[in-house]
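Coming up is one lone chain in structure tokens, specifically the form predicted on its own.
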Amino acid sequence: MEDIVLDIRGQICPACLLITLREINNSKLQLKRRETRLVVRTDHRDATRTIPGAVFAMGYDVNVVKKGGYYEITLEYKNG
């Protein structure tokens, strides 16, 4: 599986959510076929709540991991 890495460090909400949703829309076929997953890198802590809340409702599994000075939010489309 290939990762799409979306580095939005330096952005604040609601831009973080809007940029992520735009990338999901642009890559939705590959995501739904589980050919890829989306990895979002952000340093805005609020995005660790807004992004998972929105995309979970759209059928994505979400994993948030705190790295050095940023967060990595991994989104994968659920099977079925």
The other form holds:
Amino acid sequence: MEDIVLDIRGQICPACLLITLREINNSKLQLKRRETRLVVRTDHRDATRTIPGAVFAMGYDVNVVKKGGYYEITLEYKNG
Amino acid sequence: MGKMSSGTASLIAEDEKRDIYKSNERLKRYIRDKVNQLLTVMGTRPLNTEELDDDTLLDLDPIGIIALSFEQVLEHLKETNKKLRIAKDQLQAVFDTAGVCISIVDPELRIVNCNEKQKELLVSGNKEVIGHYCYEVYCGKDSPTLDCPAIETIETGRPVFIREVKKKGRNFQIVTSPLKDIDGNVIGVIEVSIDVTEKKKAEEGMRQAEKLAAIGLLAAGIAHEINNPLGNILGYAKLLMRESDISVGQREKLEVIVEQAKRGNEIVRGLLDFSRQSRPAFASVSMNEVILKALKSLSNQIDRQGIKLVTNLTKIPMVEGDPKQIEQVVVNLLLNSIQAIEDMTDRTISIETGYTDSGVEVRVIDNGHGIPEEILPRIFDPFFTTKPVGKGVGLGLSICLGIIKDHDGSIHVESEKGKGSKFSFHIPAMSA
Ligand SMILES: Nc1ncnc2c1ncn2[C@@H]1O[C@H](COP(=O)(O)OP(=O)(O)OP(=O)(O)O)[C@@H](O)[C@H]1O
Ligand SMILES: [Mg+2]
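Given the form predicted on its own, state the structure of the form predicted in complex with its partner chain.
Up next: the whole complex, starting with the chain shown before.
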């Protein structure tokens, strides 16, 4: 299982949430079949709050890890 | 003029541009507002205006993205709903098939839910229970008792265990546990009641069996010790009676000695029977034949007292047992019936056989004086008798009980003072 990595570091990307949502939409099937996870790397602290808030209702588990100078948010579809 | 008009034309175009610009701005604001609104609905916070300029926002097609995300939210909701329903059904099934009674009540003790077992054992008839007070429905009271465990649980927030309580004629153990909300407030009580009636009966049976065994041992010891001196008394009394030079008065007194010694002998034999030191000799037994033999040995008494005897012996399987001992059971039951109808004008004893799930059944029914409720629990106790000295020792039924236990059977009595008695016992049938 290979993770889909969405690296939106460095860029001024206040739309992190929307971009993440778009990626989830695009990779919906693989994610839901649990063939992959989505790993988002961002240096926007806000994103660690907004992304979990939005994807939880869609059935994803979110794990946030603070790495060197950025955050790594891992989204995984939970079944059951 | 032309210049003027051209100037006017360009002025209109400027106006139009401004209008278009304005309405564009309005639209962008609208889209931003809606995006933010949608994001809030999804459970997250709005986007920062300074950080995301309008053009980037529009390029992203935010409403399109969120629409698709909503689709996923809906799918997830549907799946969750389905899972929840399955889980609820499973829980309900567990709730309903649990071997214990479960009921949930609110802090005012109104019933919120109760399972099938609870209804079966603690609700009379097909009464509606939800919304009614638990003390009314389950305890048959107008107000909760002082030691109500549910109230204690509501007050303390802790579970309460009650070792034994009698409700609706059965014995229960009860555990009440608090039902709490997320903040830890008690919002109800789960009452679990376990029916221990049968267990209790079994324990009492055990105690009875132990008591019988202890008394049996003692009785056997005493009987042996008494047998010898009794034999001597009887022997010497008989010897004396053979002497020719005793007076009539002396002879009469000797007769009393012999009679009483014989009676003592009988009691000793009863004691030995009761302790049954002799091992049962098991064989294949026809219950009907055993009964006929018992009736024959009592036929003199039955005839003499003008008793109407009704026999109804049906075709039944053989049982495995000791025919002598089973006969003794039948004789003891018949003797009790004969004694119970002595003072009646209309005297009937019925003896019947049948076949049930528990095996071969024998019923001895009389229309005698019956047994008062308060002594019913004691009639199988050794030495319990209501008969005058010389008439009963109180061993008959305890001997019956012991023999039937040895045969893996059971004995029951139904009786009411003044209405006669029905004794029935079961012995497992032999498998064909
Ligand atoms: N058929 C019956 N009708 C009314 N009372 C009965 C009947 N059978 C038993 N009882 C009651 O149960 C008591 C105990 O019976 P049980 O046979 O054990 O002793 P008993 O008859 O008194 O004495 P024993 O059988 O040793 O001569 C009796 O004294 C009597 O009060
Ligand atoms: Mg008796």
